[in-house]
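The form predicted alone is given below as one chain in structure tokens.
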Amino acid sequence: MIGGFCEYTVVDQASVVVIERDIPLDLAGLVACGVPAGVGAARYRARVKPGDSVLVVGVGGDGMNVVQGARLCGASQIIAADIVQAKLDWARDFGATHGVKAEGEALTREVLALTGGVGVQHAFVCIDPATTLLPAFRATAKAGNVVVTAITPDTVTEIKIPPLELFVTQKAIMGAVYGFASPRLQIPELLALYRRGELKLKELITQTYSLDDINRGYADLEAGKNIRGVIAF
């Protein structure tokens, strides 16, 4: 359904969102997917409030924008978790207050230590829910929210959350596609935030590739070298 590497494509008018001509197309491309997915997850799905605490597991394209969304919502503590140190360093520039280079049980322990043993009010799973959902769930406070923005292969058919643990902690586990809001709402809104200097877009682009260099772009994506790599025609 998406001709991502096409020079031309034909779409129904319902799929078109008009933007101002002065918006660079590389930045416009970002607000068509990863930025609304992350910012919207914080603003519209979890409904983060001023003073809330947030954990973001996986600070790549979606996760870095969850960090931005949480900052826009006024979160007082934003913990970025990743196994790539460079991404944790970048996350500070986007609004993270803490960085945790850990996974599994170690991730849960470190987040609990940073929150006085209570856990965060909102946790966002932005990479491989099959391995990160349970640690994020256990790092969330009672009655908190766990929001999944990452996709998994359709061969993954279950999540391993102990039902008793879910029951007694009263936590909510929810999915968020495209930031839980219409593109017609979010795209103009995000571009307005960018114009006012409240949303970073240029800084998300860590590397630009030609179409002929697409294989290197995918290799860098797999290696975790970029926040966003952009194909420039």
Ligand SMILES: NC(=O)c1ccc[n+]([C@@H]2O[C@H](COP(=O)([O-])OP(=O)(O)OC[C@H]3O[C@@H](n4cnc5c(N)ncnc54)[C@H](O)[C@@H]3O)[C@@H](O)[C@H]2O)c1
The other form holds:
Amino acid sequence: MIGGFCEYTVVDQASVVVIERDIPLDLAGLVACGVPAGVGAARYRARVKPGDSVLVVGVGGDGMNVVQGARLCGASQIIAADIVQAKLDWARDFGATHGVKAEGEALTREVLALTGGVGVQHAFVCIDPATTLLPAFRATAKAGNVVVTAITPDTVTEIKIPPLELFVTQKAIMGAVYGFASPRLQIPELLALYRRGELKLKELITQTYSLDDINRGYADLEAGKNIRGVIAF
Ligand SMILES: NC(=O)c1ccc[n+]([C@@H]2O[C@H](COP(=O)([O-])OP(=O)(O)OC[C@H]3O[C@@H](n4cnc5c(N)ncnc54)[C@H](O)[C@@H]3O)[C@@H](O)[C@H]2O)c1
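Hand over the structure of the form predicted in complex with the ligand; the form predicted alone is what we had up.
First the chain shown before, then all remaining chains and molecules of the complex.
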């Protein structure tokens, strides 16, 4: 019922959020999913506080907005982790204080080294929980939060966390769909932050494509060339 690449679509009025006319639709489109999912995960799910430390694994369209959200919350240390160097470089523009190009045990090791062996207060798993959840969990401080924003295929039926580690460290593992807040609340709020210059939206658009070029858009996304590619009708 999304009607993604259509010029027109019929939706239930419950699925409509009114925006002001002067907001360009390419930017409005961004606050329909990835931006609230990421910003809201930091603000509303983890409730990051000023001075907190944060790890974001996978700084694509979703994770880059967790970085922005953590910055808006006043986090003092924001560690971005990705396998593509360009994403880590971009993440600095969105508020990341550190970039880590590592996976698995190396990721945990590097984050612990950056946090004096303690780990971060909030870790966000923004890609493939099957492989990134455990390293992120282990890079999280005792009593910290591990927030999963990434979607997993429904054929994946378990995540592996040693129960004793969970018990002893008292960490919270939580999910966050759409930033844990209503679109009616978040969309106007995010657009107001954009108007005040506190939220980057234009900078999220790396490239614009025509509908005929949509396959190139997907190829570029898979090749890690874009934060967001936008189809312009
Ligand atoms: N919670 C929500 O409401 C919500 C909203 C939007 C997207 N999502 C989900 O979030 C996930 C990410 O979406 P996206 O739009 O940001 O995708 P994306 O492709 O834009 O970004 C994914 C990023 O992860 C990086 N990456 C890939 N493998 C990695 C690894 N092993 N370790 C570290 N980084 C790695 C990629 O280089 C890329 O930068 C998807 O599962 C998507 O479905 C959830």
